[in-house]
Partner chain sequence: MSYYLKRIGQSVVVFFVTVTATFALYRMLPFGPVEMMRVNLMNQLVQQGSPTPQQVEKINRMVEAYTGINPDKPWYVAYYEYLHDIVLYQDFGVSIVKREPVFDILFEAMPWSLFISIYGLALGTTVSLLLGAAMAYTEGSRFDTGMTIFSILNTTIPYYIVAIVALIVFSFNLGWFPSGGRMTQGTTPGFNYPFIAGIVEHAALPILSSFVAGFGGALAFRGNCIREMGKGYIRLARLRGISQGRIAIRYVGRNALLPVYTSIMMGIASLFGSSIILETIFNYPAMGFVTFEALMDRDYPLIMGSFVFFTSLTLLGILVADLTYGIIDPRVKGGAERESY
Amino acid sequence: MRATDDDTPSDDTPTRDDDSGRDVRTDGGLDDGGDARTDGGTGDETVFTRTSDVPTLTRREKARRTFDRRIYAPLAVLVRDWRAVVGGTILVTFLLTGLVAWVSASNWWLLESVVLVEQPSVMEGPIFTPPFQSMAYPLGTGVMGKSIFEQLVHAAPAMIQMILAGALLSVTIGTLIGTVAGYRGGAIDKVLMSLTDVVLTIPGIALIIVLAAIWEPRSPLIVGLLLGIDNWPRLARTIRSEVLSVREESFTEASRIMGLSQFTILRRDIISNLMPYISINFANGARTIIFESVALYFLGILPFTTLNWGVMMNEAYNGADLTNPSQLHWLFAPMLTIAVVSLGFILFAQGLDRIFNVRLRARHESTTADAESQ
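In the form predicted alone, what is the structure of this chain alone?
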């Protein structure tokens, strides 16, 4: 291989003789007739020399790869996991039930005449009808002759609003504070963790009862936000501990050396590796919101402004004879619904854990399989 003009030594460049008698530059370059540099490289190579031909992807190929990684591979992992299928089916059914209730009760002019499930009304049927005795009242009726099935359907929108508001608030605040405190450290860590400890020491249920007594929240969204205040400190503490270990990993250090911004590092290297833990905590947070809201409504602490499972249990507890087995279905129906929806959150969270497994996702990416087969 011939040397380039830049490698040609000047007249005053020091040289020495090698074993074969050729002149070799002591600065690592080539002499006029040399073949190699003393550092093992060749004369026309630099640190920016391309050593392999990497094909440039077209816009269509990029779109296909993005679809494959973001949508196809996660769905392929989900459908192969029975826990994700069962949990997802339960949650989708729950959301569709809320949608049916919303459409049936909507006053929007396009949906005003659409009634998929009638709203429960007093004395629409005989009192204490047992379940599975009539198609008009598949789950039976209560003391006022209201259909329990219709009550469960129309209680779904309020429960969905409380769950989403409370779980999203607690996960968002806990993840944000825990991530920033663990990654930045120093004074920011001390301030954020001191704030977390202060909130953690406050009795959550007592705080919610006081706030509910002062403001009397009537919207399910406000109730969910109040319940979410109590749930974020524990998540922030555990997220911070995870970040302290992830920030010392080699890939995080490589991102810092490459000069990536802190936002990019937190999003791509820190939070993406904590997503299994965050998703599981979202499911646990949703279950906590369900239990706390139902308990507060059941005890009569929160005002009965909307129909929900806690209100149903309160009415069943006060209106039914609990020693009479023929009336217990009124109380068991919302209790069984709570248990099934909670199970759906747990199973779906375990399925999400597999989605964020990098090896499993890579195994189900069709573009990766195509590349390996070539």
Given for the second form:
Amino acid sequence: MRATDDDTPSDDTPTRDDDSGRDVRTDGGLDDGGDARTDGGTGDETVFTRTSDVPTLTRREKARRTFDRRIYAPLAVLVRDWRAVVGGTILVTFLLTGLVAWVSASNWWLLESVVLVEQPSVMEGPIFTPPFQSMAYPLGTGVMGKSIFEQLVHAAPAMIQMILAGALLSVTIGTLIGTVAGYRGGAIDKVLMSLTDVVLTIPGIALIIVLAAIWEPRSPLIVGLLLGIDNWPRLARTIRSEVLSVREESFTEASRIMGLSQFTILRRDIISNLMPYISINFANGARTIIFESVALYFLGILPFTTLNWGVMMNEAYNGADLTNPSQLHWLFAPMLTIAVVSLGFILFAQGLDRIFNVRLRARHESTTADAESQ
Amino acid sequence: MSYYLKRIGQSVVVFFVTVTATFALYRMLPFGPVEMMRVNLMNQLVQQGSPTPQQVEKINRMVEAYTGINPDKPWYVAYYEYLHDIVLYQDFGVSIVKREPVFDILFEAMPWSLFISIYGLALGTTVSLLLGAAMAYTEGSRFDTGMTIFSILNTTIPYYIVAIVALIVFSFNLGWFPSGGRMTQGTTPGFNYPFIAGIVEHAALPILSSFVAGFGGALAFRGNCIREMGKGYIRLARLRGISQGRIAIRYVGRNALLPVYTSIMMGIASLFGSSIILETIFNYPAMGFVTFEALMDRDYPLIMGSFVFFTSLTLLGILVADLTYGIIDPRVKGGAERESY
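Please show me the structure of the same protein in the form predicted together with the partner chain, now that we have looked at it in the form predicted alone.
Starting with the chain above, the whole complex follows.
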């Protein structure tokens, strides 16, 4: 890659420019006015001394190119894919709801007086108001007269914490074990994969339920971490088998020859190539954590400490007359929320799949080589 | 042959790891049940000063009565006894609440769990494979689009929500199915119509729900089928005049099944775990329900016993699935070079 640069007289440009490590870009000495062809001498111009005249980018151009690659092209792909748009909208709404609830419940000095959505309280309205009847209780109320809408909104921060903690934990462990095992190979691979197999075979939900019963975790973060334990082995296996092919690629080999540290190789060459799997697994992991946590709260295995969709379902299931259709909205509201949020995660994961599809992305970049030549 | 030995050996190792982990959870961790109970009793009985030897002895005996483990013994002795009892005598201790051996309780409940889970899994897998194949063969049609949307929606709804809704609709409101229990009162167990009809009636909704839980494979199978149908040898087979049915089953189906097979195996692992949730919702007195009750009563010997039970069943299921892999994939000869999942 860099061999072609070595013979040029002005040898300082490549190191400044070549930041990605595997962009094949031969640079002429452009600091002296762009007449690169004359640099290598006029008489004996050979294949080794000749340099091409690709212009050096100014800082602004570089910024524009980075923006184009990292932000514009992915967004362009996303916007053209309806699944990503729908999924993204759902997830952004979910996050905003969490923010609204957090701001409303916060006691921090500036935010103390700001209440966007009231905290749900007992007997704030008549019992069993049907949904979509009054503006004060958009989704109706339950047997205690608590607004279902407010309960759903104020359940969001705890759910977000749980999802993030669990999905991050499983993705981190899975990626770490998968890449190290796949890249290093040998004894480390054997040990790590045996460990993965063992965890994979242990029935996850049963283990989590036993752990939850013993420890009775109260913080949503801890619940999330607990649920994340079960999720990583599958990701670790997928990632390992991908790493096995990426490690043989020429750019990885080039990095090895250049003597980059193993950590750098793992980070820049391996993990960046596996981002599709990782992000899709993050979304799937998030969905699994929603499902499992709601189930455990619904059954009452986890202690009812925070407001939560599962707790709401439990209260509705035990509190409402299930043969009376006019009371069922209490139970169906959290159920529908779960379905919609997990639909958001699934659609967004499918949209991400398209972002990481290199060919598709190249079509939307305006600064790629193809776009420039046209 | 060495592959089979290795695979069985691996299962045995996993079993021991699980039992050890269970023991560690139970006994070794600072906030495990044994330790917690001991601390609680200490606080209750000993008001001030250090406890007398008689008091310590009494507390230890009480803890042993409740958990089946004497906290006074060193951990390796306790571990050895725990392992020894489980492996040699299938002795998981005695349930605190029911006052019966844990093994007897679980062993009696196990067939009912297997009944529901296996029927659910078998039905779910068969139907989703058939649908996947049908979708692949009618690719791009209205049926395909509709079923694809349905499959995606199906994955957004957890199976227990299906269970709850089914219970509300078919049992509480329409009254077609009972809302709990596993057999009709007053029927005599045996090979007679009322008894069998009662069993089917009680199992219908739980099986329906675990059927939905095992339904995920349709989309993956569709993708595999489409990929396989585009290959050259299928075209060649058509040119040779091999019948469509034979191509669909022996050529496309078989080759498209392989990648899905591993996910079916993983389905087994989640199946027995999810039976805790499902059986509790349906009040179906089998292993999962027993476990749930034990959790609510803090009946630790029973909780630990059922965790070991669940693991053993899962291990057995995965082992059988793994060892039969060679039957559908003739290329795997012993499977030594293959990843096990």
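Just so it is clear, the structure is predicted and the values come from calculations on it, not from any experiment. Positions refer to the first chain, counted from 1. C-alpha atoms forming the largest set that superposes within 1.5 Å between two forms make up the rigid core.
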For residue 311, does the CA position differ by 2 Å or more between the two forms when the superposition is done on the rigid core?
no
Is residue 221 one of the residues whose Cα moves 2 Å or more between the two forms, with the core superposed?
no
Rigid core fitted, is the C-alpha displacement of residue 295 between the two forms 2 Å or more?
no
Inter-form CA displacement between the two forms at residue 349 - rigid core frame, Å
2.4
